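This document starts with one chain, in the form predicted on its own, laid out as structure tokens.
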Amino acid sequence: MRRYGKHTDEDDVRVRPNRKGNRPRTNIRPKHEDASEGFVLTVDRGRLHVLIEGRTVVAMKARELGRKSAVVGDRVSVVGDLSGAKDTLARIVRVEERSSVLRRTADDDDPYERVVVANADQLAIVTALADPEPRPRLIDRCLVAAYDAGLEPLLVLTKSDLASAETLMESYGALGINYVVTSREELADGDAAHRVREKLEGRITAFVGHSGVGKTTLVNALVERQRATGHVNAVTGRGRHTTTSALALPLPDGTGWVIDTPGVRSFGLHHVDPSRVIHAFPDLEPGTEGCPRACSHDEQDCALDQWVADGHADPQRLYSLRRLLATRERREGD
């Protein structure tokens, strides 16, 4: 009997044997040069819903993607069962350069991050005045992940008949920040969803808030569609999350995209280098150039202090930097 170990000859060819055949192993990925190209709607389940020319098609991540991942808002390359009918099933074998990417972490601890959504190029913050109470530590915890991912910030501020947003705004005036206030009535008779929807034009939005805030509802409103909405507990003022994935929705007019995400209640910041944030205010950014190595922005030798007293920008703007870059530095909620 034959016996196979270290007098085995290197002209003794093996192959294990199998019941799909024997054909060899090869590095070489087919290029796939017919694909069709499509935009990632949702992902259910490593499911992923992509529309491709009108059509909805459900597909799978391709084994040569290996860990890399699709999320709603990548565009991607598709080969296989374009025809959207039910139970066929495609394969995403690319997913294309990203043009922006907003991530999250579930903690400031945690440097696992999360890809929120790929591609947009707005993050509108949805916020309650009332019912349940503003969270600015989020919010500012929202805009340091925009300027981070080099999102434009947008703030929707809802449920103005309970209170004013006089008192919110004067904490982020001075970052020129745009923003619309909406109240329940206007969202039932519509205004309210043509306002906001004058800022959405043109451009792919990203939409995060805490839930309770009325997210879904004021999407429902943009994009003429429903997903399911939830109420708010009238003891704690906590809402019940109602969105469960991230989902793409076009608007009306066919000029944008809207995003819903599901609510967050915290927005971990692990991922973010400070350095970055600075590239969100311009005219504080070259007063950087006299900081020491590695400079925090919020220290005795920093130079963007002198930069402000000499009157190259407001007062205000270095505060609401510093005031950013702080919230890295604690959680949410302290």
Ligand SMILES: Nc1nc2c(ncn2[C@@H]2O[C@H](COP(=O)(O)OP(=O)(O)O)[C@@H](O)[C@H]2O)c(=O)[nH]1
Second form
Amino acid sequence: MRRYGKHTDEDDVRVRPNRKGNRPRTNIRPKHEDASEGFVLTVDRGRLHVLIEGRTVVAMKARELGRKSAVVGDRVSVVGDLSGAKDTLARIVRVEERSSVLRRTADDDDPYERVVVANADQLAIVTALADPEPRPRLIDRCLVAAYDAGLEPLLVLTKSDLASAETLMESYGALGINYVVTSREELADGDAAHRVREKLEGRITAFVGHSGVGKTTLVNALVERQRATGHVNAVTGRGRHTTTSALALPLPDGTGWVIDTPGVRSFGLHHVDPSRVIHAFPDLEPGTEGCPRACSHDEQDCALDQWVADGHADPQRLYSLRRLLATRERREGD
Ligand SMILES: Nc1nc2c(ncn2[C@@H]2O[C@H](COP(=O)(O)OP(=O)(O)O)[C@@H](O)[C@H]2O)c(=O)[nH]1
Ligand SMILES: [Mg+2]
Ligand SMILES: [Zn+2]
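Please supply the coordinates for the form predicted together with the named molecule, as a counterpart to the form predicted on its own shown previously.
Whole complex next, starting from this chain.
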């Protein structure tokens, strides 16, 4: 489990170039020295809910942070009223360096990228086996985002009471992707939570997926024990969570964090270099060895057609890769 609160380094001292001489800006340093370290749990209408020594402190970004934003999962330094009492508002004066950044754009042609979650080390890609139908291309997009951000993907296949998991398990399991299958019954008897928790121990896992796939239901099941003992309320300061912002929730016994996120319709990948997209297709990647230099993988000489024809990979996967590259390239041209 990662620790928060031990991190101090030279970034604390803000030395700005000063043309008139080398007089240090002593007015900033002392203010930061008594700052407390916290962990951003959620963002609600511009107010950040920060966990500091077991209390939830509502804070806003200090003006001196400028355009730098703090997001769920960020480790931050906070000053001001840290009592957590109602109607108090503390200030975030520093955002620690992030170990990972999960980003998305609303669409591939949307240059405005949003940081979804900071410091996660695992991405749980939640897909319902029915209602809504699985969308392998969305899964592939999430995989690209995960690999690009350095997060380990975990495929969570929900609603196996409605449809079989076999096809998806086979195709993604064959790629070496970790997966877990859950059903309504297993949610009710606690088996689902038990099995999923095993994959989450000691990690910060962000849950993403299309709206309606069962993310919030699952996340609630995962943290249920804690909610029953009232800890979740102490941490979030509120009851039911309507998923409009990401929300970090601690797993029981401090064994990790789960981060529920709002449903995504698409997972725009404007920020991902096209040449890196292939890494999310480990079944196809070795087939690119025979490609011409700087192959777009969607041209006459692309070696992937032969790779698939020889039975090394499923043609659907090549189709998915090409769709993904094509939708990305559309914006390159404009
Ligand atoms: N049949 C079935 N329904 C489920 C399962 N998990 C969740 N649901 C239902 O799916 C709907 C959407 O769930 P929700 O957790 O809000 O999805 P989210 O939008 O991904 O957060 C709700 O009506 C849940 O009761 C499951 O394993 N099986
Ligand atoms: Mg939800
Ligand atoms: Zn190629």
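Predicted model only: the values in this text are computed from it and were never measured. Numbering follows the first chain given and starts at 1.
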{"item": "Identical rigid-part label for T158 and R276 between the two forms", "value": "no"}
